[in-house]
Each structure stands twice: as C-alpha cells, then as structure tokens.
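In the block that follows, a single chain appears as structure tokens, in the form predicted alone.
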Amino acid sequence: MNSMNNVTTIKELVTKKITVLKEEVIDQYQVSFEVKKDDVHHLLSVLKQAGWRQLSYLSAVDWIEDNEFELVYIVFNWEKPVHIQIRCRIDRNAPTMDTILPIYPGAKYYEREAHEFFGIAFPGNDSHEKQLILENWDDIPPLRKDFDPKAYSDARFPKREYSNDHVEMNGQKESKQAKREERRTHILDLIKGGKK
C-alpha cells in the first residue's frame, strides 16, 4: 500500500471516530489533526489499537495571543508510514492535560519536559514536575513567550565590558577577515568586468 492511501485509511478511521475541528494532510508520510482536549485520550487509543504504537513526540506550542497551549503529539506505525500528529489546545493561564502514561508508557519524559518548559501539569503522572533538562529553574518556564532571556540574564549574570582590542590569534600578523574582503572585493570586480 503506498503512503497515499495510508493518509486516506488514517483519514476515515479518525474521522470515524472523533470529531475533527482541523486537519491536514503535510506530505504523503505525515498528517495532523486537530480535536478538543477531551478526545485526545480517546484518539490515541484508537491509533495505538491501530498500530501506531510509537510515541514519536510531545510538545507544545504558545499561542500567546489566543492565551492557549498548543499540545502536539506524535505517532508512528512501523508498517504503515505516516506519522500522525494529534493536536489540541489547552488554556494558557491554566494548563493542564491528563497524562498519556496509560496509553504510552513512554510520554512520561516527553510530559516532563512539556511541563519544565511550558509549565504545563500531567495529573496521572507522578514525576511531570521533577526537573529534567532545567537544574534549579527559578523563573517562568523559558519557552513561554512571555519569558525575557535578556531580563533574566541581567538579572543573574554579571555585565561584561567588552573592549576593541583585538588579540592577535596564531601567530598571524593579517586578519582572516581582511582576507575574505579583499578576495570578495576581487569577485566583485570579476562579475562587474574590472580588473583582473
């Protein structure tokens, strides 16, 4: 079966099965679709009984202006392949989504993750809120779009005062970059017709 009519089988069996507020078809190996928060759960049983055993990928992303997450889930069958992103959006100032654990074991590191950068919460999974990436994070999760990096490290970290001296590197009396310049001066002359 080519990948094509894997996309069509995929189609009509989520179709079937749960309302769909959005969907796409990416490339020939890939297709997302877009259902409420509460039929995730329900979704990805369905495509795991299916075959796509696989958690690929969790993630999420922030729709600051809409004040909502966007969770992404990806799924992968070994013998049909096309991987199928489950997508939903979740309340920005409140951002919970029931764990995944049940359904595959393995999203737990995906859920720690999400949680440690996005600050959302997986009731279900004990462990969503050790830190895995992040030791010691005091501040707003970092991948919200709301989070400064520039606030954060003047807040933290010394200012440096950066001098125009330069160090000479190697043992080289000419600088690399005069190099570059004068041999793309030399190009330039080249394709205007100039000197040779």
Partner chain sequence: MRKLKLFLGPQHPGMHGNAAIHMYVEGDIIKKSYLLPGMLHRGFEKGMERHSFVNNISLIPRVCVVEPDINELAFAMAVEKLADLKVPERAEWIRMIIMELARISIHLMAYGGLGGPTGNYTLMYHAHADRNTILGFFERITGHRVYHQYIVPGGVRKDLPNDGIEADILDFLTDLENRYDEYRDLGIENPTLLARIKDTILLPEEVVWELGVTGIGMRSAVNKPYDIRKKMPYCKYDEVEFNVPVSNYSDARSRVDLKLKEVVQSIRIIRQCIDKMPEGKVRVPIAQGQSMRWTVPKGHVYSVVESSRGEFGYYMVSNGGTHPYRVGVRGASYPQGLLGIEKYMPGTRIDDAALWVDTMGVCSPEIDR
Given for the second form:
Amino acid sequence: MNSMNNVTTIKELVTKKITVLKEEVIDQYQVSFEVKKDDVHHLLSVLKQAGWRQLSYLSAVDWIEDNEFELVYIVFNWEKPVHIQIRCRIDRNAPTMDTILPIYPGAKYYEREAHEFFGIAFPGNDSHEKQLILENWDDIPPLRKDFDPKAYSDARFPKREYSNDHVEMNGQKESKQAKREERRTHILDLIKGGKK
Amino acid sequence: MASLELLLIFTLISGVIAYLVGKVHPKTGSILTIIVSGIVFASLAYFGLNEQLLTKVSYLPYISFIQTPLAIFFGVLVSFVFFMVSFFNPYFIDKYTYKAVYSLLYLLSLAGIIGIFFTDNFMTLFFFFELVVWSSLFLIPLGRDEEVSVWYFGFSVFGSFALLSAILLMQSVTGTFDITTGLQAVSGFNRLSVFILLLIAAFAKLGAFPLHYWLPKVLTDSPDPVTSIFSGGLEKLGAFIAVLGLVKLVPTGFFIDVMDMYLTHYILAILGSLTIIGGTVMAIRQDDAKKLLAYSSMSNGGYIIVALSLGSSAGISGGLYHIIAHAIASTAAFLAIGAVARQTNTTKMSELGGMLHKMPITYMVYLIAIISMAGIPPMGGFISKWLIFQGVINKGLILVAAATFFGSIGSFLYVFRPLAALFLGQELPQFKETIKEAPIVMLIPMVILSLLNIVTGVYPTNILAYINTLLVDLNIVQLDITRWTIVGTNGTLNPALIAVMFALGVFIAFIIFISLKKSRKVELMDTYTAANFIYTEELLHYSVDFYAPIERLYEPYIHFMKKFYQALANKVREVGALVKYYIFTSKPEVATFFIMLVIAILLWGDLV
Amino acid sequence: MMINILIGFGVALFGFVLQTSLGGINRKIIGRLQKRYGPKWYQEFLDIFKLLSKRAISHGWLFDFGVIMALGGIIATATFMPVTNSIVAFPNYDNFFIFVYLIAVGMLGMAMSASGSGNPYASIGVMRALTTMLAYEVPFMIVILTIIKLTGTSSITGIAEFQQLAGNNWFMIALPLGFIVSFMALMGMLGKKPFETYIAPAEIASGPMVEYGGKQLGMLFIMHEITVFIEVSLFVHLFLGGAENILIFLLKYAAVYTLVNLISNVYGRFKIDQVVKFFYKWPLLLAIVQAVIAVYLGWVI
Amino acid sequence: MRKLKLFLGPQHPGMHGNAAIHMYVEGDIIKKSYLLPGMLHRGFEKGMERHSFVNNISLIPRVCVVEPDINELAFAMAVEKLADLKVPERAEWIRMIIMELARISIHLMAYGGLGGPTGNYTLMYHAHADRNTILGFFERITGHRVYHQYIVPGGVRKDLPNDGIEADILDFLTDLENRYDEYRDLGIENPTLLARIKDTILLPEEVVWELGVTGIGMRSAVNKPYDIRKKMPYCKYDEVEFNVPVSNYSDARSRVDLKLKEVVQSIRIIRQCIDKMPEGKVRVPIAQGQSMRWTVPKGHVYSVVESSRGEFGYYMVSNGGTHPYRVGVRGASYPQGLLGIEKYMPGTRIDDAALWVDTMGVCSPEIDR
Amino acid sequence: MKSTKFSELTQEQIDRKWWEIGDFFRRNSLWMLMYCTGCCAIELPPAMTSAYDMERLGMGPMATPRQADVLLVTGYLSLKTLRRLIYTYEQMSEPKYIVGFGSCTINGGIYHDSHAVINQLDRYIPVDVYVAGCMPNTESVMNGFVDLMTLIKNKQANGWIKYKENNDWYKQNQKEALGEVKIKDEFHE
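Starting from the form predicted alone above, please write out the structure of the form predicted together with its partner chain.
All chains and molecules follow, beginning with the one already shown.
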C-alpha cells in the first residue's frame, strides 16, 4: 500500500538522524514521535527539507501530575500525506522553548497563544509575550490544569438567581438546589478520571 | 489727494519715512503702511469712481497720466488689496530679518502699481513694471528661501524682456509709445508679434501655463502677507497686460467661423484651459495650504485668460468680474491661512487640525472665501463663473468648456481640503491650550473681505454697471443688466433672488431643527470607531494624502513641466557659473542690480 | 413675488412627498427583485419621522449648522425647479447653472458637517463624494453645453418647451450618445451602484452619515429625497421633453427613477478611482463626440 | 508622516464575525495592520476538558458557527480513532451527504457574502435564499437548522427521515445547477464586480507555504489538488468520483470562482451518495446505557477534515478517563487570519480590506475558540 | 371657551401625546445595529433575507450605533466583547432598545462555567426582550421583534430609562466584571 510506504520512509528518515524516545504509528496517515527538547529544531528542519513544509498545529498539553508540559508540533506534507506529531516534554515550573520561527514563520501566533494559555515562554519570538486573545487577564494561564474556570466564573460573573423552587417527587419535597449540588460533585468526580 | 502725481510722490516719500521709522521701531513703520495704503485706496476710490482724478504732472519728468475706467478699475482693486493686507503687517513684522526694509518695499510696490495702471505711456509702464518686480523680488526672500526669488526673477526678466521687445517693436512700427494709439496703429505681422510678446509678459506675470512654474514656489515661500499681495494684487498686473493685449490690441490671424473667434484667441483659450487643468490638478495634491491656494491662483488666472480671450461681452465682463471676485476671495483665504499660520507657525495640513474650535471667525472667513472660489452662490465667484460659462457655451468651445467645468468642480475639491484638514476634524492636543482667535485688527480686513464676498454675490449689478462703462471704453457691446438681474446670452440670473431663497431655505431648516428634540452634546473623541477604543486625536484625523485615489491616477504625468524647467535652469546655471565667477557674488539681489543696470544703459538711447 | 415664493416651497414639499413615496415603492420593487416581500410603500416616511422623533447627539455647533445649511440649500434649489411647463415658481429664472451650483451649497453643508464630526470615515466619505462629483460632472456638463447651444436657452422650462414644440422630439432621441452619458451621470449623481462609493457601508461604514443619528440624520434624509427629486426631474426636463401636465411628469419621473434603481441593483460598486477612470474614458469621449456632431456639424436627428 | 488609524470590526458592516482589524492608513493604503482576536473566546478547549466525551457532542458544533458539521465530524473521527470504533457503512454515506450539503451552504453564504463588500445585495439575497433551503433540509434530517449535533462518535444520531428527503434534495440540487449560470452572471461574471475582484488581493505561492494557508487559498495558488478528501480520504470519499478545482493564479476572483466550482463537485458527490447509499444501521452503540461513564483508551490523535477554508483539525489527548484530557482545535483560517493579516494585508487599499477578509476566508470563531 | 380644549392639557400631557406619536413611528421603523457578538448572529441573515424578510416590519440593518435603534446582542458575550458592547450602547441615540439572543445572554447557557464569558447580560446593560434558545429559531427571532414592537406600544420597552436612572448600579457591575470599561493599552493607543 502506497501510503503505508510513506510512513516507513518517515520512520527511516527520522530515526537515522535523531534519537527518538518513543514512536507511534497511529494509522497510515499519521505518525507520532516523542523526542528530547533539544532535538526538536533539528528534527523540524530535517522534516521541512524533506517536504513537510506546512506547520499544521502547535500547542501544548499540561501533564500536571508529571509536572511537565508537552509541546506538540504537527507538520504536514501534501505530496506524501502524513501528519507527523512531534512531541517533547518541558519543565512545568520554568517552561521555555526556543522559537521555531526561523523554520516555520507561520508559528508566530501559535507560540503567542501557547504563551497566553500555558505560560510557556518562546525566546526568539518577539511578540510572544503580548496578549492576544485575553484582555486584562489577571489569573494563571487558563488552560493549565490547576485553573478552575468555574470558580473564576462564579467569583467574577454572578449567576442569575432563580427562585429556589421545589419539585414534587413521589410526594416528598426535594430541593432543586440540593440536586444540583449533588450533580456537580458527581461531575467533579468524573473529571478526575471517573469511576472505572 | 486727487492728483495722481502727488499720490505717487506721497507713497514714495512715506515709504522712505516708514523705512527710517522702521529702523527705530519696526512696528510703527508697519503701522505707517496701513495708514498710507489706506489713504491711497481712499483717494483712488473716492476720486477715481467720481472721475475727478487729476492727471496733471508738474514735478516728475517723462511721466504722464491718463484716467481711464480700466485704470481706475484695476487701481482701486489692487490698492484695496494692499490696504486690506497691510493690517497684517504689524503682526508679522517681527518674523522678518530686515524689518524696516519690508515697509519700504511694501509701499514701493504700491507706488509702482499706481504708476502702471494710470500711465498712458508704454515706457513709463515698463519703468513702473520693473519697480514692482524689484520691490516684490526683495519681499520674497524675507520669508525663508532665496532660491524661489531666483525663479521669480528669472520668469520676471523673461516677461520684462518680452514686454520691452513688444514696446520697442511697436514703437519702431508706429513711432509712438502711447498705449491706446500705439496698440491701434500697429498692423500686419507686427501686430501678431506684439500680441504674442505682450501675452508672454502677461502669462509670466499671471503665472499661466507654460510660464507658471514660479507662482506656487513664490506664493508658498514668501511671508504670509506678501502671499496675499501676490495672489490678490500683483498677479493682476498680468491680467492688466492681458487686457491690453487681448482686448485693446485689434485681434489678428485666422478667423474660425464655427467658433466665432480668431485662431490666436482660440489658442490662448486652450492655453488658459491648460492652466486651469494644471492648476486644479496640482492644487488637489498639495499638502501645504498656501501652496494649494497658490495653485488655485494659477487655475483662476487660467479662467481670466479664457474669459478675456472669448472677446464677447459676457466673456470679458465675466473675466473682469472674476478678477474682482478672485482678488477678494483669494486674499481672504490667504489671510485666513496666514492668521492660522501666525498662531501655529505652520501651514502644512498634515500637521494641523480642529482649528475651528479655537478660531471660529477665521473659519467663517475661510468658508465664505472658498464658497466664492468654488463658484457657488450666493458669493461673487458664482456670478463671474456664470458669465464665463455663458461666454464659453455661446461660442461652443467644447474643449475649453470641458476644462472650465473640470476646474470649477475641481476647485470644489481642493478648497474643501484645507477646510477639512485644517479647520475641521479632531482637535489636536498640541493646539488645544495655546491657540487663540486671531487679534481683532487682523480680523477687521478678513471680515470686510467676507462681507464683500457676499455683496459681490448678492448684488453684483452695481459693479457690473461699472464694468459696462469700462466695456464702452474698450469698444465692446455692453452686458444687459437691470437693477436685480443679469441677462446673459442664454438665460437670466437673479442673484438676489437666489440669496433670498437660500436664506429662506436655511430659515425653514432652522425652524425644523429647533422645533425638534434638543440634542445631547458629546465630545469629539466620542465617535464611531467600529467599537474600538482610541485616545490619540492625531490617529483619528484624516488629513494626509486626502485625495489619494485620484492623485494616483495622474501622479506619473505631473512632472514633465518641472523636468523641463529644471533642465533649463541647469543649463542657465552652467553659463551663469562662468559669468558669476568673474562678476557676481552669490546674492541674487546683486545679480539683479547688475542686469538692470545693463538694461538701463541699453534703454537710455531710446528714452532720449 | 410672495405667491411665487410660496409656489417654490410648494414644489419643494411636493418633491419631498413624491420622492419619498416613490422611494418606498421602489424599495418594494427591489424587494421583489431580490425574492422578498419588501417593506410598506410608506416606509420611508416612517423612517424619516422616526429619526426626527429621536434624541440625537451633537458634536458642536458646526455639526448642526452644516445640516441646517445642507437642508436649506437644497430646499432653496428645489424652489427653482419647474414641475410642468406652467407650475414653475420663478419663470425665466430656472437657470440650469443654479441647480448645478446651488445644490453644491447643500453638499458643502453636509460635507462640512460630516467632517466637523471628527470621524475619519466621514472625511473619507466626503472625499469620495467630491471625487465622484468630479468624475460625472464633466461629461454631463458637456452634454448640457450641447443642449444649451442647440436650444439657445439655459432655462429648464425653455429647454422642455423647445422639445415639445419640436413635435416631442426629445433629446433622448435627438442626442442618443449624450443621453447615454447623462444617464450614467445621473446614476452617479444619485449615488446608485456602481457609483455608490461614498456610502459603501462595508468599507467606510456609510461614509459621511457615520456620525449622524436622530434629527440630523432625519434632516439629511429629507435633504437626500429632495436632492433626488431635483436631479431626476432635471433629467426628465432635459432629455424626456419635460411635461405638459402633472400626470405626464409623474409618469416620466417614476419611469426614470425606477429604471435607475433596477439597473443599479444588479451591480456591485466600483472603487473610487475606477469611477473616475470609467467616466473619463468612454462617457467623456462620447460626450465630446456628441457635442462635435451636434454643435459643429449640426447633425441632430 | 502622520498616520490614520482605522478599524474594521468588531462592529462594522464590512466585518463578518466578531473580530477587529486595526489598520494604520496613509492616504488610502494600509501601511500596518493586525487582527485583534479574542472577542469570541469562550475557553472552548478548557470547556471540552470539563465535559465527558458524550457531553461534548453538544458543545463542539459551536466552535465554528458558520460551519458546525466539520467540528462534529472531526471530533467524532478523533474519538473513533482513539476508541477504535468502526462506523456502519450507511452512516459514512449519510455523513458525506451532510458534509457536502454543509459545504454547498457555506460556499453559497460566502458567495453571497461577496455581495456585502462589493455592494451587490441582490446576489446576497439570492444566495441566502438557497442557503435557507439547505437549512430546511438539515432541519428535516436532524431537527436543527444550524447546530445539528448529528454526527456522533460511532455513526450518526439517527437515520434519514422516511419522507422522501432524498428526492427533495435531488430536486433542489438540479434546480441549483440550472441557476448556476445565473449565479455566475450576477456575481463573478458581473463587470462591476469583476473590476473589484480581478487582480486584487493576490496570494502568491510562496506566501501560501510561508503562512501555511490551506484549502481553496492554497489550491488557487499552487495549481495542485491539495484536498484532504483526495489526499487522505475519510468517510467514503475514495469511492466517489469528483474533481478538485484548482488554478495557478490566486486573486480574489479565482478564489471565489473555485468556491462556485466546488459547489458543482459537491452536487456531484451528493448525487453519487444518494445513489450508492446502502441500507443498514447508522450507529454503533457505545457503552450501552452508560454513555456518560464511557471511557476512551489512552492516546493522542490528530484528526482532520476538509472544511470550506481548508484543513480543519482536532488534536485530542485522552488519559483513559471519561473526559478528554486535552482537545486542541486547529482552525482552518488561523494562518491567514492572524499572520496573514499582519504580514500581507499592508499594501491593500481600504476599499479592499473587507474583501480581503472575505475572500481569504477568515472565520473569527475558529481563531478565538 | 375656545381655548379650554388646549388649556386642559398640561405641558406634560402634550409631551406624552407627542411621545405616543413618536412611538408609532419608532415601532414601525426599527433599525438594528449589526453587531455579531456571538453565534446567534448566524440566524439573522435568514431573518433578514428572502425567507422571512424583516424589512416587512420596517426593520433593517444599519452601519453605526448612532443611526440604530435596536442593539441585537446575538449570543454569548466574552469580556472583550462586553466592553465594546457597552461602549457601543452608550453611543446610540435615545430611545434605544436591546434584544438579547440565546440562552447565553440569559444565564450563560452552555458557557456558564467559562472563564471568559459573562453569565447574565442584564446586570451590565438593560435588556428589553430576550429570545431564548440555543440557537433560537428564525421564527422565534421574528417573534422577539414583534414582542419588542408590542412592548414599545405599551410603553414597557424602557430599558434605556432604567439605564439612566440606575446608572450607578450598572456601572458598578460593569466595573466588577471588567475593571475599567474602556481600556488603554498598546493596542488601543
């Protein structure tokens, strides 16, 4: 199958030049490599020269339990249609990552957004510290796992107050408020992993 | 002072007095100019309009005067402009290096003007012509740049030589220096030569295409009052000479039947049209308000040429009326800009904005002036443009008409630009605190000129009646006017009725306006910005490259005249450098002196 | 004289009522063209009176003064407009140039007031309006020159009567090229697409109108309706042979205005320099050719 | 030289969507410009982490307002890849019908939207009338006009209604095809519009690669059929015949032209879909009765679909729980919307600013999220 | 005897009569401000165009807040939008009305827990009519406008008066959510 060939060539290409921590073939159109932080730039320029000219996506994942951020770069080649995910872990306490602007000029705003939502610094990108989407933001970056938007919202934006009505269920009065509370704690449980 | 000679001597002597006084106290010297020019204007107007001027000469040699309606017309108008502008002198005198000289030159020019208009001898005319050229030449560098005075000098000398050649040619054919008889006697091919030479002189003085290059430079760089003088007064010398050449001289050349005019005149009309288009097009793209008005002066000069070359009563009376209307309107406009410049030290539109809120009277003066310049009723400019259109349409000159229409609408474009960029728009922070309305003495002439603008537009028949007597003098059919109406070749105009209807219309609109709910006053910065916040007034003021889209269309083509003159100047400079190495110093004044000396020696033989 | 003035204002009022109702009807027609039901025929009246009833804002005295001057100037212009041969306020004074230049007072008032609001969009809009004017006026005036030269009068009723006396030989037929040019110029004058550059909501947010609301906007709407009345009836008188009685006038007026609207509604709008280029290319040439043919050669059908 | 600052949006008739473009202007040429996004920011990626995989179905269509179905499909495909779900065949065909109907609707809207900046409102009204018909079909199929929540992980929510909807759709498509020439005459063949859109707002090939523009913008410049549907076919796109229209010169006109040509291809695809669609189930049940507690295996996947503006992708990370650990959305207009406006809008005239945004296909909700 | 008819009316009553006449015009000619704050704006084009044709009711889109009568808050409001919305609302000329679209304006809707979206619109600016739904159908949008017209007729659409009277309360709420309403930073010089 022609498209599976693409994946194997990529694997050869990448493993020849870079030490890959972990590699994963998701399907015939997608591969994922986890590399060290320092290898990212090298790998990206290799891939760009090999034809992966388009930066499709750049973002981060907050692995709060490992105290690490994972940066994800997804590049794409239209001639050999395979999406390549390049992932690397960086320290969560002082997150910095050198910019990839010289390789992919299109990364400018992705990096700026990653700074805004995760607090990752991108030295080399002049405008990465400017605010982009948020305005007058005064809390920790919102996409970090330890930021609770619900609490933020409750504190800043009051809810509409409905009359504390009751529902008749099987003859006994039950408070809607209590039910709502119950539901909320249940959902919070689910967020933390759910009952397996 | 009914005697022209005494008036002339008085002006010259008071010029010297003003100089001496000015050495001690410049301001007093400049106040003297107000008084003297006031007296000159008053005498000319009072005695001239009653035809009581005395032309007897007893003290000055070689000079003789004659009192014609044409002379009185121009004399009163130009001395009036001088009088009005002189009110500005005390306020600007501090800005010049040679304060005392200014007053002297100012009065010398005035004296020259009297001489030019009232003489009946061509040599005398030439002498005074040169007096005006000299004195105005030294007025110009009082501003900023010396280079422009060189340009002015160059074109003036060209015009002077043309005038001189015309005079000498005429004299050699007819044996007389007398203006009227001389111009009527000259005939044949010589008539054509005289015609061309006179028109060259007129074009050089009027700043018409293709001899327009100096005008915008001079008008931009000379001091603000001098600019007004040039535009309202000195430029009209050219118009005067154009009248001599186009109207007094019997026309010659091939007669085009379908247009009912001579080919020579038609060519002139085309040149006038080119002047109109060139002036309009250039004025649209200027950033400096003074330069913009300078190009508008050029364009209006084109109107005068077109009108005078038509030769019909509507055309010539329209041209003469346009001389009045434009003198008043453009002086007012220049004075208003000058008043702003005095407060802000700049006339660049991109640096100004929102002056309306601090200088409302100046704004109104400017508004009325530009309504007149754009030829919109009920101001004077409308009457003259209407007459000129009558003349043009009656002759069926399609291309000339296209140019006049273009200039007429185009003037609307360029005069609006200073209005919007300089007076309207956001009030810039640097002018919010410091700027005040102009002093009352400066407002006096501006208000008088504005009133005159309205009067000439609402009740023009009085002036037109005077122009009619002038037309009799020039052997042209009179314009058909009644007390309130002007009857053109294809329509009747009632300016007063238009004004009344306009007033009534505004009154009705006003009634509608005040009977409705009162509006809420908001700040200028509280404005629609697509819901974005902005705090910098400068960023919200549209004044740079105002007419960018239309400028882009003709931008590649505008520099051909400039290139031509620059190349010419380079050639002259090469020759000049050689001469200069031996004789001249770097000062243009000295050079002028030498050249004039040479001319004077050459002329000596002819005079005696 | 008093009677004449009253007739004049009567004409202005008539023009306002006529154009406003016709405007509403035209909105309905356009609605049908766009597969819609369309508004009520008197919607324009509702809009104007609604605006007049609102509490507006003002940016200073000039903002108000300009609006008053605009409306006043236009009312004054309308008073000179002949409706039919006999309904004319000031016979013999209905000079063509009055309309061209007195309308400009109103325009100047509006332009001044708009720029006085301090909004850059307004200034840009005014700039575009003036540039458009420069574009369409020159070809139009050349055609007018031809007509005045042919008829020997610049009086509007005079020109209309000239056509009627010539056996209803309208200038529309006699000067076909000139008619085409003038029709384009009329579209420019009325600010219809494709020459609608100075309103251009998507570019400069309705241009000069950007800061107006409430009574100022209402007055400008009245002004606009009267302006349209003046321009369209000018066209009717110049090219369609005027009107012997009011019915014919209404018919011709409605036909011209509806035609302009229908044509304009399937077009987009030009950029401002394209407007200038457009008018200075073919229409100017056609106008000059027409003028040469009619004036110098005397070939008039 | 003093500059003037003008704004396009958020409250501006020329701006579709809620975003502001700040422009520094000299004369009428834009000298500097940038997009100020974030006015539609709702914290989507955070919100998705707080909802379970099934709950998210109601949230995702709202990411991109004008074109909700691509979100549903991209999300569903991501989840299916993670959970290794096999979608029934009929569901794949129905998905394609929905996607292509949506594509026609958004192209019509964009084409009608061309009437806004250029002032041809008749075009806009006609295009919206047809779009409204398509919304009517959606309502009959899914019960909603705009946010359908129809494509769910494991198939589609329910089968097509049994009221002859296929015939109605075919009728409408034939009607649309018949009026195709009329549309062209009213729009891009219209001389006044041509004057506006021809040879303006160029997008050279280098710029495409520099910014990472995809979709019609890319195809109009590079002259190659770079379409996800062709290159990495999802659903059953490899079993239908269609062309990808391309051009080698990308000005505003050619981009709009490609949109119209894509409408024709979409019509072709829908016809084939209705023809080839088998009977059968439309959904695999996930965690019967316990869908709220349904967990998805650990993993990370990036799923893409071809939207009307280009490559639209979801990056999804699951840590094996009921909720996604991280969802990242790659908006198709992200490159041209932010970097494109900053780098390549200067030099345009203010007349063309709205057209720039329109024909480049900048959609602010997917930039802000 | 003759003047009794007029003398009975006080100035206040005359004003009210005028106001009623004005109300007739206002409700038949509602010009709305096109400010697409959120997703509900997508159902406005169908309402405006051929299918439902708002112009029948005399409604039409307008370019700037100065000209408009109705402010349509179409959907959720992020903080960034709310600032601009308040600014826009204050620029409109009186009397002015607000129609809130979708559940988001009522109670935050699906974004009730978002860090960037406010929950209850009428704490910040007064709302005359709510159109519920996510997103509201075109029919209900039209119905909302008809409701607004009825409210104007019954003199109940007086949110703008409320805003004037309780300005302090509104300003305080705005400040709590937004800090300063007008911001001045590198993007807004």
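We call the rigid core the largest set of C-alpha positions that still match within 1.5 Å between the two forms. Everything numeric here is computed off the predicted structure, so don't read it as measured data. Positions refer to the first chain, counted from 1.
Residue 185 shows a C-alpha shift of 2 Å or greater between these two forms [criterion: core-superposed Cα displacement of 2 Å].
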